[in-house]
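Below, in structure tokens: the form predicted on its own, a single chain.
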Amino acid sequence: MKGVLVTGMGIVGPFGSGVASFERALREGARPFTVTSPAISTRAGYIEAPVPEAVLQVAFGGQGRTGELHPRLRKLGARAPLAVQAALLAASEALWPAGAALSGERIDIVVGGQNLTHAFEQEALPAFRQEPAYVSPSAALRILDTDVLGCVSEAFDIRGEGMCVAGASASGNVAIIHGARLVCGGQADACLVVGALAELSLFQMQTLVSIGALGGEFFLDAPHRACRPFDRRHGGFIPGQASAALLLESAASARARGAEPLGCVLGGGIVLDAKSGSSPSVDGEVGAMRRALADAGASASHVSYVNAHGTGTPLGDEVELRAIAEVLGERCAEVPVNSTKVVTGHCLWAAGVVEAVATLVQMRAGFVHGNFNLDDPLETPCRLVGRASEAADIGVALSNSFGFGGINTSVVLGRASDSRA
């Protein structure tokens, strides 16, 4: 692939709003986790990340200054699903301060994500079985994934392609791909990715408990420690909710509006494992990566960073750091890795843009954030980063998702200058 710019960025999640915000979380290590008591679970209580209500209030409740939320955008996330709200905050940080302003036919919009409305739904149905007249019109709209992608597009004027692509948990890396190769194969300027927040309903999170794949339940009374990537103490996922965006656009038309590149994607590989279940694979994960790599005309040799999918489930982290250690052979033991979901939670569709934002922030900043929970480590050749941050120069990086249905997924970020376009 022809390195594509990254000229916008945009983010919400349990830190607050805001790539400033995020990034402060990542040096600091904050681990917003909460603990919810549902009524109907096997469980006696989740631990979440969620996103901060004051956060929506303020943006479109009417309670912060004037003006500080373009009327459009307030208008179409005022009563909207969290899913839409979040998508909204996201893109307007990543589109409005990137130059001049984009939109139109040259624009597309790849919104990351899948069954986004199963709380909305839920929500609706106790009205529902009262009185089914009831019912809102708009509700036909709002149970569908293209509700986001609807909002967005009205709010920004963007009229180019638009679509919603899935990939489980490798949702967003998938949209990541599937936008750079618009603007890479010269169909628009630029693209828009979003990667859409998951908010889960009770019958979502009781499947996850049912496949063994949520944690947490060892640390109710120390939620902000149950997060444990790459830690022997790791017992499963722990749900996080963020939306972030990702403004991807041609050089050319980067230089025409005088926007900063922030970095660039350099290339993406795809890989199935041709199974429907939900165990990793070594092979598949290595495929994936190397994929990547070929695709953005690199080698192991390059790779200064890697951003793990790192959620924290047993056998995943196991499989995750070998396929690491065989991609990077012997330079493994020099090549920090660290896993975001140790602060944002596992965000799911989002997760692939959530932690390519991490990955350009820390490449930017020069650190690594530290694996926060990390006290007895996984025995593996990789070095993984510590508790703390620490500084370091990063050129290329590689960031991974996996998704069920054996989806592995990895992206290749580098410097702006690394751009071949």
Contents of the next structure:
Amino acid sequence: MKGVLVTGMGIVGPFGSGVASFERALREGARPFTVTSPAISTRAGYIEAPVPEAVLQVAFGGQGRTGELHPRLRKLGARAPLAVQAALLAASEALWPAGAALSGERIDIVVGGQNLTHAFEQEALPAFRQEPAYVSPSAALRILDTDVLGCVSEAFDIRGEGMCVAGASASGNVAIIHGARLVCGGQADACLVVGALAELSLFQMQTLVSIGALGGEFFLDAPHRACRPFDRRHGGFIPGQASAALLLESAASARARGAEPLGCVLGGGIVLDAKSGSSPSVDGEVGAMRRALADAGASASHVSYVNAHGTGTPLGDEVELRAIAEVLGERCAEVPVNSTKVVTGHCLWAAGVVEAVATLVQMRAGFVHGNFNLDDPLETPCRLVGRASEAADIGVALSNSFGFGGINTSVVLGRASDSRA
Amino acid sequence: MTRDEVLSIVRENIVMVLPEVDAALLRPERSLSELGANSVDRAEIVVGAMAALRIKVPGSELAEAKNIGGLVDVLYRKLSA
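Starting from the form predicted on its own above, please write out the structure of the form predicted together with its partner chain.
The complete assembly is shown below, putting the previous chain first.
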């Protein structure tokens, strides 16, 4: 890949709305996790990092009330599911401050995410059982993952190519890689990449409990300590809600618009394990990182930071540290590694895009955020960042995302000046 | 329930689906399409009004309604039947 510029970033998540509030949360170690106790569960409670309701109320208003957004976004988002609302907010931050607005046929959209509508269906089902005739007709559209794509394209008048791509928890990275390829291939001047918010239904939560993936059981009294990537007391992942957007753009287009480059995507790799289950594999993860570096025309000697997948599941954390150590070789003692999930929770489909934003934010501001719950680190040759954020000079960075079904991905991000686009 | 009450329920549903609509345009001779409603918006408004009135009107009868006044007529007729 010859690389593409990032000329816009947007995010909404548990820490609020906007890249500036995300940077503050990363720097200061905000851990906005809360406990809910649903009646239907084998657990006494779930820990999650939800998007604060007030953030969406301010933007879209309640029914009949108005927010402060552009009317087109307000109409599309006013009665829409959380994934659509969050995507509209993230996309508006990524698209609108970046020089002259982009729209029309020369900009594409890739949405990363799958199975986005379980929570919506869960909410609609009781009324449907009571009286099928009164089911909301717009649900015909709402129950499609592509509703996010349609709403974003209408909101910003984007008429190029568009699609949803999936890769389980690696969906965000899969979207970045496909978006970058579209721009590199010259099909488009720019591509808006959106990581779709995961709003999990109780059914989805229970399945994650049942396969032993969901953590937090022993931290119900201290939810901010529950998400513990690379700590010996990690007990599974903690879900988080966020949507993030990246505007990827060719150098020529950015120059013509006078858009300031914020960084670049240098390459990416997707490698399958040929295994349909949930087990991570060192070989697959090493393969994805090496493929991403090769795609970027870089080697391990260039890497100065790794944003790990680091979900806080015992096997996943251990396997990833082994894979990172293998890829970095003797350099692993000096390259800082952290997991943004300690702040955001595991944002599932959006995680890759959320963590690409986190990587670029840290690169631009010159720090690496703490692994804030790393009280008792796993034994590893890797340099895990401690419990506090620290100054760092990040050049080329790897950002990992791995998904169920043996889907391993890594993207290589760099400073705008590293771009060969 | 009076015909006017049915009209106000229809209006409420229009505003819910089309929050930016100009209230002065919500007159019986206007069609929902003229107000900017697409086909899903129109279905949403009709079903919302049916649910509020606790009635069910088959699609064949709804097809008669060409504007807001026509929709109110169809709903009111079913309500009074």
